[in-house]
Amino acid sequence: MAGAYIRGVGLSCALGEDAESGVSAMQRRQVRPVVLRLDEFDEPLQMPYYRIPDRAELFDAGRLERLLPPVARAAVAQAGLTPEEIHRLPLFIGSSCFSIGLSESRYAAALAHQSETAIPMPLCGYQDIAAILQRALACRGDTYTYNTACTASANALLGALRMIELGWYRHALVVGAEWANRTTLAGFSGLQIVADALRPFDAARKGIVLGEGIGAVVLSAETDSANRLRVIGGASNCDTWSVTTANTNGKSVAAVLNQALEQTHLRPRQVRGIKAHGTATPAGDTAEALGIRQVFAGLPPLSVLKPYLGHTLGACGINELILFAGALQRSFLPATPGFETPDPALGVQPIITPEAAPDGHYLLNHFGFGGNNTVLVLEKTAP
């Protein structure tokens, strides 16, 4: 059970523009989505949205180049990497939007100039995020990109972990990036699963609330005296039951939970808590709740973080890991805003007040479109 240590983090999300501010805001149960109105569509859209509080125009094509480098630099600085280590640093990137916002801007410019030759979605730059990071950090290591919907950055972290355990790298920078774009907002609105508020596992849940966020984690084969959080493993599987969710009977969710436990040589009773995916969709929460109940006879404390930062899609694996790890470092499990009325069909109730977070093992659930299911296993030990 080698695993890899979390040596440095950086975060920018609706809770704040650095990781410490984000964890503090979460501890205060600060929840602050804004209301978006998109009038440029034939049918105007209005929805809540968790945006990064940078005061810039939301769909400014230059936001990514401004927001991404400080997050990565914060993670690398906290990890204390040398210039040579940074130069060789491999990048593992998970996203479900990549350069869609930039592509939208180019299409709009082409439409205004010569509409008959304008091409919708003229680019899909899967390497754009890596290129920005390499320029900002002066690194020239290998790059890997993951696009597995809402599990993208969780799978990127699993990939980095495996390569560190194999001895291919001593350190790796894992980045989850998701930022506002009209294509994503319109697409989820069209699916009719966008709600007015996030109510994970609640009997009155109606759907997701989207958000944007950029997170960065430096994983290392070794730790320092101050850091005792380690990703010790995880698992991923694919369920083809539906395009948009895991099988609502919970079997594929239970399978990936069991696989993660077996891979890390743990028994269910050794799990101290679960960071649930908790999309608050009727089908998604059903699949997750029934899967958890098939694995755990007695449920450990359950936290859902999306009511704090929104569903950040391909970036949620890293963004929520950073917030959950920060809470563990402060020895608390976050409460779950939005949960009020238990759903008897689920038999799962997230905690509504913070609880103590003892040393031990924690599971982090992530489930995505296309039936991709990923679970990470995090270990907290005493200094």
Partner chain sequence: MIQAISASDYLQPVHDGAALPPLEAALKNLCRERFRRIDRFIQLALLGSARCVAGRTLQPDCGIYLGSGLGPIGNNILTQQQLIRDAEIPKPVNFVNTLGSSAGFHVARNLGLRGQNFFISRRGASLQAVLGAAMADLTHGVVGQALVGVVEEVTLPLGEHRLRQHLPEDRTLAEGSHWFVLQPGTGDSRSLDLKRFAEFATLEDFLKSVWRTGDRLCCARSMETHAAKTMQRGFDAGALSGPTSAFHDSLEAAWLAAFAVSREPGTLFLVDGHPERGWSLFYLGA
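Could you present the same protein in the form predicted in complex with the partner chain, rather than the form predicted alone shown above?
The text that comes after this line covers the one chain and nothing more.
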């Protein structure tokens, strides 16, 4: 049996602290970044940021441990897994930052206390998110932690999907986690691609706006009669043109789109819509737009979700899948706030008002540093 069903979801992002309210907020076109200021540098950094609307201090060291478990529990509860199934549940995790925020806090505290003995990177490795989840859910299954920049959680989902299809696992919990930390905020600022607002595919686009978000999906080989959404495949490739962006001629993007279609035995005309990656960087949107145009003679409707929750980097694959899937369940394709003026060089325009989402197949695009391009294919069917 090809594909795996989305049996349960959990989400916490700028749109709200559960998936349903997140989709509702997106339907209402809620766009609420806050202004963030980092004063520790010679020249203070100020940027818009989409934060999870909890009341904790943004860089609080205990925040991840508080935010992560409820999201995972929500997904598992909605999936209706038995205690035995939860016990053996494998975890597939995608993130760019992992526990770097905790490591920063501990190093800063050690420097303040006794600078001579302070050790940088006191926490290292990638296992902390898995450890938090295993403690919270009392699950002991295998873990796979992906660090492929902005495609990390999409690739984690691909990995889970393929192992479910092989019968290695019946269910898998796929988690995307990105939360505020200084390394990410200062690092992207140093790259000079942070903009004052997200304008995907717009002629005046200037760059990304960062966000934080934690999403969890229970993928399952089995479904119930009410389930209408199935991930049926996808593809990933590597573009070695530049470490920070896909080739702006669009060829590697077109290649991965074609691979995803071929792998799922679809033709371009069968695609009902695309959730674009839409980082709103000049080069990133160029590569994506030109790639899409090379594959699709007639363009399907295009939605970009980052204006709602910011660019949640390694978690965007799962976070945006949850929001897009939620919209499909309510039979609409989300509008794209921030898009106003078409860029003639791109030749694509995201939809600016919600459109109907019929049954059929949808593509979800993700591109990341390290040359990673990943496309997921989602199928919506009648109940």
